[in-house]
Amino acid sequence: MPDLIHDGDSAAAVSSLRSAVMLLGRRLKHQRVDESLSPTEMSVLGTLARCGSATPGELARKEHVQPPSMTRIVALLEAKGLVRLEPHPDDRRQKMVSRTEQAEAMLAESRSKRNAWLANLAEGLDEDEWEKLRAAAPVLEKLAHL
């Protein structure tokens, strides 16, 4: 594989790509269903939807953000009614954080009406762009996951 910063090409290519992902996550971040949840909110939320039941310390390292900082937006979503807090199996002095049917709700209308907002834009492309653009959903699924 090239250099991909000092390659011409490949950096240019690096730049265009980070630029075009920040752009579509920002304007996706708009398409909310539940305006009173933060970002970070809907994030956590969307985590255990991909990663099921966690302590608030596995949340916040998979968070990126201080344990702290979980604490309070776990309970933040608690007193909401989108998480749970249950006894850890294993160990009594944690807690395992999971979603509520509210919240299961909640993210499958966000996806719904996110993924509308994204088949509509996705309409101005011709076909060949569709084409590749398809072609290469797996490899930005795998990007977004190293």
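In this text, rigid core is short for the largest set of C-alphas that superpose within 1.5 Å between two forms. Numbering follows the first chain given and starts at 1. Because the structure is a prediction, the values reported are computed rather than measured. Compared with the form predicted together with the DNA:
- Shown in the overlay between the two forms, fitted on the rigid core, is a CA shift at residue 105 smaller than 2 Å.
- Taking the rigid core as fixed, one finds a CA shift for residue 121 of 2 Å or more between the two forms.
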Contents of the next structure:
There are 2 protein chains.
Amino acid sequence: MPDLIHDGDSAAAVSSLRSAVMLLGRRLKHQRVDESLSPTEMSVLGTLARCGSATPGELARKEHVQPPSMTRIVALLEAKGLVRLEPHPDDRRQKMVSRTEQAEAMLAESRSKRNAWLANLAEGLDEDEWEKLRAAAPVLEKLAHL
Amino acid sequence: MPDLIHDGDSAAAVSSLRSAVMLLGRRLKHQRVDESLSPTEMSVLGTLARCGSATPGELARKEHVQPPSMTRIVALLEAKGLVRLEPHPDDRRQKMVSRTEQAEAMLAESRSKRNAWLANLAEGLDEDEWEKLRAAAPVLEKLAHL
DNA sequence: GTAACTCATTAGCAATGCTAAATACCAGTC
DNA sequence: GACTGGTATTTAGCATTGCTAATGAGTTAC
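So the form predicted alone is up there; where is the form predicted together with the DNA?
Below: every chain and molecule of the assembly, starting with the one above.
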């Protein structure tokens, strides 16, 4: 790993990444597939889709949100019938949160809409640019979870 | 440009990009260099650094925010001594917003702190991964501004 | 000169995050 | 068994930051 702080090119890349990620993130927030679902709620459903089920505390850590915030998010999702809450098998303080079939269907439907928006935006890129972005996507995802 | 929506790999990349950008964006929000400055305020200063000066309306469009929101942001920045407001030369409805020397200094100082945080996170990547990310950074920036 | 438009602002609201404190539970120690 | 300290979740209240609708000032086209 080069010295990211003192290598000029890398410093420029880091700065570029930051502003791009923040701006793109703000624009993505507006592209809700389901108007009644916030970005974080969507993200939680996505996490549950990957992990199967988790406790509120685990979800809060994974989403980088404080536990009280996750409490509200989970409550909203439950009210919408998108997650199910069950008692934790070993620890009665905790709960197990898992998604419902309804959430499954919504995720599938929304995924195509989301992809369409971003893909449409990406039409403004040429072949070469898109190739670079595609190569970097898994890396960016890894970075986001580090 | 390939058919981004129906090509499986590209669809996966798009989906991956979206979640990564949103999560990383949320984490970046917490890495404020000046605790009293919101991410959007920072972004406005960055835009002013690139553009020199602009009207509130132009800033709102560039930041993908509604005009009333920009009014408040500009007012807060002015109260902090980070931007200056001058009458528009041609149109008395509009104002020209430009950054102060204080903003300049703050941007420079904060840039290094921001870079340090992201660079530190990127230490978890190997050489090859970082190379991909660096290649994609300008593309991501272009995409965000499309 | 007036009608229609545009820019910025004000007022009020909604969403979404936070901290501090309360509640329920677990685990180790006397 | 009861006590003490620690952890998970929730409740209550607050701050931030975005929005829409409506207002006021200024411009432009007819």
